[in-house]
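Next up: just one chain, as structure tokens, the form predicted alone.
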Amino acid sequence: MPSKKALVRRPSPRLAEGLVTHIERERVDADLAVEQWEAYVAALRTHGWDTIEVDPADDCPDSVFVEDTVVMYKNVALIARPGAESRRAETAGVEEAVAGLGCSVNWIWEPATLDGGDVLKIGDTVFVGRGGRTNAAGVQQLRAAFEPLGARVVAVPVSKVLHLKSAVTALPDGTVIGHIPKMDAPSLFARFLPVPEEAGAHVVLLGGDKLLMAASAPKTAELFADLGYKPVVVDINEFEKLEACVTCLSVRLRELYV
């Protein structure tokens, strides 16, 4: 049966020290960020998700962005090896959490690097962003882990944003959505819908027609509502100052054996 579990991780007190790559650094209000994170987690719970809080990693400023530490395919958890060396200590607690849920655990090994934010799954197609945080060896190792399970792995160039899912995600029907100025190769996606705002490219599928998305993309929310979806809007502006989006703050586990 399908599962609706989501890994989340409380923000580090050092959140304001988090990495920025493609944008100018802004002051982050750590207290407000905690409030926004709690509202995000509450939104998941309200829509039927069982949230599992990974042990905090207070010495890791970026640890709230739990998506980057693991990639799920079916019942297999592939523990990432983040492209930023400062983030590699984040994976131990996540590995413990997924093992506790009964997942089969695999790992990305040196010299490969892979961030979970570079992986977009649409059915059995797994798009992998090849860019600043994920290298070619990371793509190869992900392919070796998941293709025997039935996945089709497609590598996508990423140079204008931090991760693939900083540029694109997908609607429930599999249509890829993205903000074209932030994309390297829109033509790689057979079914593609451009959105008017950068933050509008990021949705978390809550189930049915409900889309979790950021308050910073009101025009895109109107577009989705006009297409028959129900946007569930959360304010994550403190995390957006660190190049994050709604997908970064959780790992959705939809195919556990339950």
Ligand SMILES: NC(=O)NCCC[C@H](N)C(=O)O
Given for the second form:
Amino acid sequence: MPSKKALVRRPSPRLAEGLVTHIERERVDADLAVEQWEAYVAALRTHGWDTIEVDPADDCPDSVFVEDTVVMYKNVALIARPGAESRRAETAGVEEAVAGLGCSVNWIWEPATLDGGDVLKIGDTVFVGRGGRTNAAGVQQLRAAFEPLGARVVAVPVSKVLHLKSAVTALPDGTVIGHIPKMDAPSLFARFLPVPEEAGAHVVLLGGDKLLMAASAPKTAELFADLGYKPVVVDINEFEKLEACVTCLSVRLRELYV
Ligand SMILES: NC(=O)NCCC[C@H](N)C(=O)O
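Given the form predicted alone above, produce the structure of the same protein in the form predicted together with the named molecule.
Now the complete complex, all chains and molecules, led by this one.
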């Protein structure tokens, strides 16, 4: 049976010191952030995901954004090398967790940098954002890791947002969704649906027609409901203050046979 496991990582007590690059810093309420994180994890569990907590990395303010530390393709866990130096210590605990789950482990090596938030998989097509966090060597190493396994890696320029998935994700049928003002090259995506809000570009596929979305994208939730999907809405505004979105808070392991 394909797995329905998801990695998550409890917020660091230093969360409020997390990086901000494209937005103004706002005060983060650490207690509220923990409540929001717990509700996010509960939403995954309610929809059938077995959540696995990676050991916390309390000294790493951004460690809750576990998506950036590893990219899954089939049963291979490619350990990222975050573009921000302050985030590099996050990967050790994640490596331990995926190895413990029986994944084959591979690594992005210096001088390459790659953040998991830059990688969007749609079937065997793997889009990778080349931007502030992922460099050209990171794109090359991603290709070298996954193309022999059957992936087609497509590089996408990203300059207006932190990560590729800050601008685009995809619906269950593979339609790419994005907020055009935040995209460099919308024409790269063959089947594309523009959404009216920046946060509307972020969905986590929970299975079937259920889409996990942020409360900050009500118009897009309405649009998706009208298209026959079922939005499952969580408030993650304390994390949004740190330039994060719903995708960043988990890594789904969908192709482990356990
Ligand atoms: N995948 C993501 O979009 N991750 C968000 C990371 C936010 C964090 N403050 C950072 O700048 O690295």
